Structures are given as structure tokens and as C-alpha cells.
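Take a look at this single chain, the form predicted alone, given in C-alpha cells.
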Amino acid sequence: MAQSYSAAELYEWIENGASHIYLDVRNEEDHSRFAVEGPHNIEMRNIPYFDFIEAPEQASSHLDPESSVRVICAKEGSAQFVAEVLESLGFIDVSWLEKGIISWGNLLIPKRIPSPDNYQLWQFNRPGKASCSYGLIHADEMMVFDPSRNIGFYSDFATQRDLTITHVFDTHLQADYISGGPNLAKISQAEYIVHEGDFSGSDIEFRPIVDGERIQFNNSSGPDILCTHSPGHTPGSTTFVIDERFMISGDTVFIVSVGRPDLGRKVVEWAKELYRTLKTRICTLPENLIVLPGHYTDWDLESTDDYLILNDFGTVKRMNEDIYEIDDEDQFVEYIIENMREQPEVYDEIRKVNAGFIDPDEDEQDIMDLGKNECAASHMVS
């Protein structure tokens, strides 16, 4: 009989190179805005649920019944039905997606970062929205980093560890995805750390940042928390460099390419304060530091053979040295308009949902949640 499958099992399949058939029987439009996709290429079929009510046998016959499917859809009904349907019909090794696409949207993979043994460092990968949370751990406290609205996973990940949240931060007020860190905050009863040029006038309790302020933890033998204020992406978007060696850079600074200044609608002056803050807060930055990006693009150029999205600073300016080595403010701005792109509807949405002024329901939250991000100012740098 045909059985479930959990969104991380999907992903290790992934990373393993399972030979699976993936199997997505939401309509085109949904299967071509938000699909499942991981650090190696996988076989997807995208045939509609519907398809396989009105003529089941025509259906399936783009598919080997001696392969194993893993059918994917919305909310698990239909790729239960269409699972049963294939079994039905002689094929031998079937299974559906638990909870559907949403639960794959929200899946976070933990994978430790190597850091010095005084403390830990987490990279916590959301394959769904190809972006990153973090999680830095000394003796009995964890601070979190950029949180996604899965707030459940940190708690449970601290809990586990018998470990205590004391701080919570966001490099920025977020556009493509739902933050958690309000809510992770207020559960936690942390301090909620962010800078007051994307949070004030916001309903959000927060603690503003300083500039160049250090942020300890209680016990203070461990690494400390530089804040460096670089605006551009946002206003208030925030660099934080744990212990001289590591670089949280939020949408500043990506693996591939910059974050894009012009979310804001604000493109030409949004532009020349990022290219301010790459040229005297970002470039001063040592370049051994090792970079943390908010979001990735592409696996095969950003992650380890360990499957963590970082790389040190000195060879992310030689990768995206089209960007870094331009001298002239104007033809920064120049770069960034030629390479914008429109950014989703919904992003708008999603900002007042971050700064308080608007509360969506659970089911509408999860559906504003979906698909990759757009926040780098290119596709791709040569």
C-alpha cells in the first residue's frame, strides 16, 4: 500500500541522488512559479491532478510503473489520490508528500559550520526559498540569526540541546519571506535585535542596533557580535562578524552577486548607498573572513561538498569582480538598473506583515511564503 514521505526525507533523497521520479500534479502555473529543487538535478514530471481523474491510464502512461514515483502536490490529498491511482494500476513502489509543497517550502536542514571549539555555529538551509538561517551556540545560550517563520524548528532545536534563546536578530526588514523573529523572541523571551532604519515606525517590539556595537553573550568567554550598519539592500540592513571570523551578511553580500537596492522602489538612491557601504564598510572587512550569506542562487557555485552555502570573502570578490572592482558611482547605478528585474507582488505584502501592520491567517501566510527568493541585484556573475 502506498505510503507517505516526509519533506526531509525528500531532501536527503536529494542530496543523495535517489533515483526517484518526482512527480508534481499541481496545475502548470503553480508547478512553474514554485517546484522542489536541491543541490542535485532531479527527474520532475509536472502532470496535472485532474489528468489523472478523467483518464487515469493516459495519465500514467508517461511514467514506468518499475520506477519509484514520489508524488508531490499542494496540501497531500491529490498526491494521495494520484499515489493510489498509480498503484492501482501495477506500479510498484509509489509514495505522496506529507502535508504537500508547503511542507517542503518550510523545511529548514541544519548543517554545523566548523568553528572554533569554544562554540557552534549552524547554517540552517531552507532548500524551499533557497535562503539561510543561523544559529550560534555557547555553553548554554543560542542566539538566532534571520529565522524563517518555522519557529517550531528552533525551539525544538534549542530544546534539544538544552540550550536557552537570548537574542534574536534580522539583518534586515525581509520582502521575500515571512520572518520568525518576533515570534521566536516573544516565545523565547529574547531580546528581538534589529536597526531602527527598517523598523521605526513599525508594531514590532524591537531593540535597536548601534553602529560597530559588540553584542556579547551572558557568559563572556564567548565569541562577540560586531554590528556594522550597510545600508543599501534596505536601509537598516545590518552586517554582523561573529568572533573576527565569520560574516553574517544578510542580503548585503551573496556567494553570487549583491543584494538588489531597489525593493524600496527607491533604485537610484538605494543604489549609491550600496555601493557606499561595499566601498567603505564591506571591502574594509578582512578577507579571510568566511561569508554567510541570506540566499543562494546556484548550488554547484555556492555550496561546499558538504553542502553549506559559505565561502571566504576574498575569493567571493574574485567570484563577483564585475561588481566589486567598479570605481564610479554612476556606473554602479548603471549595473544595478541594467540588471533589475521586477520584483513579486507579494513582496510588499510580505514587508507589512514584517513590520506589524498587517496579520494574514495561517493558510494566506503560508501561501505569501512560497517560492524562491529575488533578492540578488543579478542572476548570475560571471
Second form
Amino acid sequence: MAQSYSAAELYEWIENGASHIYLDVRNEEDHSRFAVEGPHNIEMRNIPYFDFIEAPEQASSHLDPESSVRVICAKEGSAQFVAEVLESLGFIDVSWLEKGIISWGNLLIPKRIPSPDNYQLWQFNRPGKASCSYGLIHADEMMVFDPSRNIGFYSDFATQRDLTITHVFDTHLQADYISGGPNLAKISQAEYIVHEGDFSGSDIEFRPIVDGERIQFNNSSGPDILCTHSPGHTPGSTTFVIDERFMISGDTVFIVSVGRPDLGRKVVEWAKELYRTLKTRICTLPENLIVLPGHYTDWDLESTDDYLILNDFGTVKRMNEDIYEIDDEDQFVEYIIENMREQPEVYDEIRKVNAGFIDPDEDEQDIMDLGKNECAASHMVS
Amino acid sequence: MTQQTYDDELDCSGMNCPLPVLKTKMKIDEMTKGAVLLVSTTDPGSCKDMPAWASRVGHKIVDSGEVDGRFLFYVQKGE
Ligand SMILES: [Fe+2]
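Alternate state requested, the form predicted together with its partner chain (shown: the form predicted alone):
Let us now look at the entire complex, which starts with that chain.
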């Protein structure tokens, strides 16, 4: 009987550069829409499971029976089936992904960000979405920023450490993934703190952010959170400066590129807003702030040697000179328009979920939520 | 979807992949070329997999559609 493995093990293998062959047995369309990717290139094959039903010997003829094969499918049944077919053909090391590709899509990898001793800052990387959420811990309290739908992860993380989640923030109304914010706040009896620029008129209960306010832990010691309204990517986008050391920049500043301002289909208006934000509210921040972005597109350029997605703001500005050096509003708008891409259709639906207007069942949300983000204004990655 | 005639049928309700395609293959192997098998499934995964499998193997989906939460495929056996 072939063994199974978890999505967390799968991530570890990729991070450690394990020499497995990853065999995705979903149909080609689903594979091309969304596939497993991580910090290092992997050897990925796509051979649909029905090829193993029809002609197993032929389907497996391009695979080396001595190699270790890690099979991936939609739910798990087909991966297990293929793993067992391969074993019966004499493959020596084959295993299959538990709970399928959705468990990979929802996987969160917690990593500690170096910070002063009196608090802890964690980056929760979601490799399936190339997105990041954050946890800030002081004494027995935890604040969460931009949580994804897998809210059990955050509440377990807190419970295991005897922490109470007291504040839940969203940097903006997300379009590319379903936010866990409202539900996490509800089950934790925490405040859901967002900007009304994105959330007024929504069906979500929230505490509105006041530009320039400082939010503190309930025990009122520890680092404070300076809320800086930074519209552009969305009208309510907010950057959170923690302890004058870190900036949780959401989809405003990325390590590579900035957040695209065309998702609301008012590209000129929002691009001008983003230009003003960058010039008057972001570039005025100290260069030694560590940028903690909401997304990334390229591990090689955007992660540290410890697989954290971060860099200091001075470096970020130098890496994106072609954006930050633009000194003219019209030229900036032009740059944005030149780099515009289609936005996935599902973004409209995801926004409606995040604003509380619709509440599709779990399976449907899983499907809506899969697929990589398209949040950056440019793909300058060569 | 129009009313189709068929020679045999297979109910895969409640089954998850790979079973619907696996059972369909086994059934259609026993049929003669040109005969039509009506397969019904409840697994949404079969919506893409059944046509993808059929086209790779040379069978033809002459019609398909959704009726009362069930997915119906009329599979005509090819070479
Ligand atoms: Fe976004």
C-alpha cells in the first residue's frame, strides 16, 4: 500500500530541494490553471489519472521506477489510485497527497520574523496563493493581519500558545482571495479593523480605521500599530507600521512592483491616487522599515535565505527604481496602463464574498479561492 | 441537452474520482464500436475528466448535461 503525505511535507520537500518527481494526475486544464510551486524549481509532470486507467504501462513509461514519485490530484482518490498502479508496476518509492490540491492551496507556513525580544512577529506564507498574512504577539495577545480562509490555522496557532486573538486587520478588501478576517474576528470575539473606503456599504461589521491612529494591545504595553491610509490599489488600502520597524504593506508596496490600481476599473483615477500615496505617504517613511507585503511573485527575488518574504524599504525602492523614480503623475498613469493585464473573472465574486454580499458553500469557496494572485502592477521578472 | 438513445447505462452516483472514469472504461470495453453508454455521476470532477478521457482514448461524448444535480454523459464507443 502506497503511503500518503501532507501538504506541509510537500512544502518542506520543495524548500529543502528534495529530488522527487511530482506527478500531477489531474486533467491538463486544471493543471495549467493551478499547480504546485514553491521556493525552488521542481520536476513536475502532468499525466492525467485516466491515462493510468487506460494504459498504465504506457502512461508510466516516461517515469523512472527507481525515482521517488509524489503524486498529486484534486481530492486524493486518483493520486492514491495512480500511486498504487505505479507500485504494482515495480516503482519503489511512491506516495500520494492527502486531501488533494485544495489542501496545498490552503496551506500556511509559519515563520518567525526577527524582532525585538518583547514581542513576536510571524509571517504566514501561503505558497499556493503566493500571499502572506501576519501575526503579532505580545504577552498573551495576538493580532492577525490579512488572514486567509483557513481560519482554523490561526485559532489553533493562538490556542497552542495560550494566546487570545484580540484584533484582526485587513489591509484592504481583497479581490484575489477570500478573507478569513470577518469569521476569525467573530470566533475570537476580536475587533475586525478595516478602512471604510473599502468597507462602507458592505454587510460586514467592522471598526473603521482612522488615518494616523495608533492601535495598541489591550494590555496597552508592547509595540503599537500606526495606521496609514494608503489608497490606490483600493480606496481603503491601509499600511500598518509596527513599532516604527516594520510596515505591513498589503497590496500597496511589494518587494517587487506595487499593487495594481486597475482592479476597480477606474484605472486613471486610482492610479493617480496611488501616485499621491506613494509620493506623500509611503516614500516619506523611513528606509530602514522592513516591508512585509501581502503578495510575492518570485521567490528568488523576494525571499530571504530563510524563506521570509521581506526586505528593507530602501532596498525595495532601489529594486523598483523604474516605479519610484517616476516624478510625474501622468507618466505614472501611463506606466500603470502599459502594464495592465486582464483580471481574473472570479475577482468580482471574491469581492462580494469579502464584503458579505454572498456566502457560497465551502466547496465553491475552495474553488474560487484557488489560483495564483494577479495583484502586482507589473511583472518585471525576467 | 436533447433526448438521446443509448444502448446501456451506468450509474456512478456518489462515487469520487477515479471511480466514474474507471467504471466507464470497464463497461465500455465490453460494448461494441458505435454503441452509446449513458453515464450518470454526481462528482463535479467528472465534468472535465470524462470528456478529457474520452477524447484521449477516441470515444465520443455525443451529448452531456446536468439534470437534478446529476451529470449525464452519452459516451459513444470509438476505435
Ligand atoms: Fe489585493
